[in-house]
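This document starts with one chain, in the form predicted on its own, laid out as structure tokens.
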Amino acid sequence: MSGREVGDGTWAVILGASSGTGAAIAEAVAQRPGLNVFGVHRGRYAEQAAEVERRVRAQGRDVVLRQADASTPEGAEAGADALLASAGPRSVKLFVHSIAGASVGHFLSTGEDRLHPRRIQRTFDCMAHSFVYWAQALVARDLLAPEARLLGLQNPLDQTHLGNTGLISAAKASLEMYVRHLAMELGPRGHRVNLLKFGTVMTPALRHVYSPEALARLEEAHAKLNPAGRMCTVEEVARFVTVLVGEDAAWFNGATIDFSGGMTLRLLDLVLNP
């Protein structure tokens, strides 16, 4: 069956599809359950985006990678129009929100790390508001297939108070509320909206931000944090997303699914037993 037939429900929409978790999810769902991929990325990792496209096509799937800013209302509207032209109505089985673009810093600082209003707005658009923008755009164009799955990505920062991550924690808390309310609104239509929480994974963005020495310290810290003695991988996250697309996971709705491998349990343990 062609990926562009009306109502076939064989497409995954992945925001942030060029690298890291988004790229891994694109490749995984192309293999199982065999979805075509419509991805949006900013173009920062052009080589990785080309590799994602090659690997998805190698699975025999259609792929459309769009270079654009997916975090704004205008970006969501334009992206949904392009998706409608490529895939047709009721074609989206899976929507994954994997946009990076957060600011770290302090709210009351007088230095360079002060979180000014523009940085606050940008972080909330990237990490929270854009989930709603895209949900609205997909519904308005009748792009969601029967029993579609909408998935946001969360991290354990809502259970910690790292000094410079307050803005990220606040945005992710908003995302969680959006997921719950959209689950209620879309549930009667047969759709499911959930949030997947996992710990730090090694991505190109992380390697860009941190030096090799800092990355080594990060991996060492996570070896202590995680009961398994290591960091989670993007491939492990992606494989679990393929499970969430399946019928066996159809009763999840409005849930924050803990896929941290026990990392949050270990956080408390390290405080009590340093």
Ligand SMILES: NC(=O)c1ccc[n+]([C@@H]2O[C@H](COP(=O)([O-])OP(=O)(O)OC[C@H]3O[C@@H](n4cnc5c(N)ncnc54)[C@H](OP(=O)(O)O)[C@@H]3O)[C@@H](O)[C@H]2O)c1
Contents of the next structure:
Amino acid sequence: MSGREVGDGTWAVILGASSGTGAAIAEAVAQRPGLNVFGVHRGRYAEQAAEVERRVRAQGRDVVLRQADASTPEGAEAGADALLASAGPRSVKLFVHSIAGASVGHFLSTGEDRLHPRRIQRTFDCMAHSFVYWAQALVARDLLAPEARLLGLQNPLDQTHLGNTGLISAAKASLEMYVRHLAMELGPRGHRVNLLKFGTVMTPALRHVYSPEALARLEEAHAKLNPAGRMCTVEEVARFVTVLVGEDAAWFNGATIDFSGGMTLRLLDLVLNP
Ligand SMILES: NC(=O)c1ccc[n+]([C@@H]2O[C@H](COP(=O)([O-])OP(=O)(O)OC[C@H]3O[C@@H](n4cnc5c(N)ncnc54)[C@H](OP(=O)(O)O)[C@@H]3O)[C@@H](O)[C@H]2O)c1
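Form predicted on its own done; form predicted together with the named molecule now:
So here's everything in the complex, that chain up top.
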């Protein structure tokens, strides 16, 4: 591999580092290949953010957790300025977009769950456009290390329909297109841009939203859906991200990498043969 060794003073930038997938990835990449972590979150999970900080430091890595809105162009510019001050140019080996900030609802509802233009705009900023804002801000400051990896996160709802999640799926479809086009633009510079698709994982956010009974039903449903007979875990997703940072995964580019464990393969079977 050309350039400096992975983990040799290079950084992972993780949007949404205080909870769920982003927090697990922060911890995993600090361990292997040994990246320093620059994370962004808005402070709703203060205890978890402190725990992420502690665990990354315990691996002997530097950590900067920035409390700010990462979803806007201004947020990306200010975040990248702070990153440049902490990490210096050509320092970002991995960028992960793990923000979850979306509205659920119905487009034509006349009730409270109507998806008004402001909610649509906000969801697209958080779940899709911010990926581009950050890519632009990182490139403008020459922050990407040689052979950097940029990663968006997708769910399997591009293959099936789930009630009130149409807006999220629409934003993720845009994210997928952004990933492909950025892969084309950044490929000649030696960087790789991909989308990692995985099925439902139990995150603190999920535990916050659902009652214990609903969570049990969710787990039961996923045990039926997933050929492995259980839900995927954030740790499994995070470990796979450590693989994607490695040299052997360098040929992935513009790809939607399916790590969903076959979650949607059985849908029709479950409906027809419950
Ligand atoms: N959970 C799943 O089952 C699953 C499956 C497939 C894909 N994914 C994808 O994985 C990603 C992460 O999901 P998750 O379930 O791990 O989420 P999560 O546990 O809710 O964590 C989301 C993180 O994003 C931060 N965040 C939200 N809005 C932000 C903003 N505007 N600026 C800065 N930080 C912000 C949150 O902290 P603050 O709220 O304090 O800002 C938190 O750190 C999402 O893109 C999701 O679509 C999730």
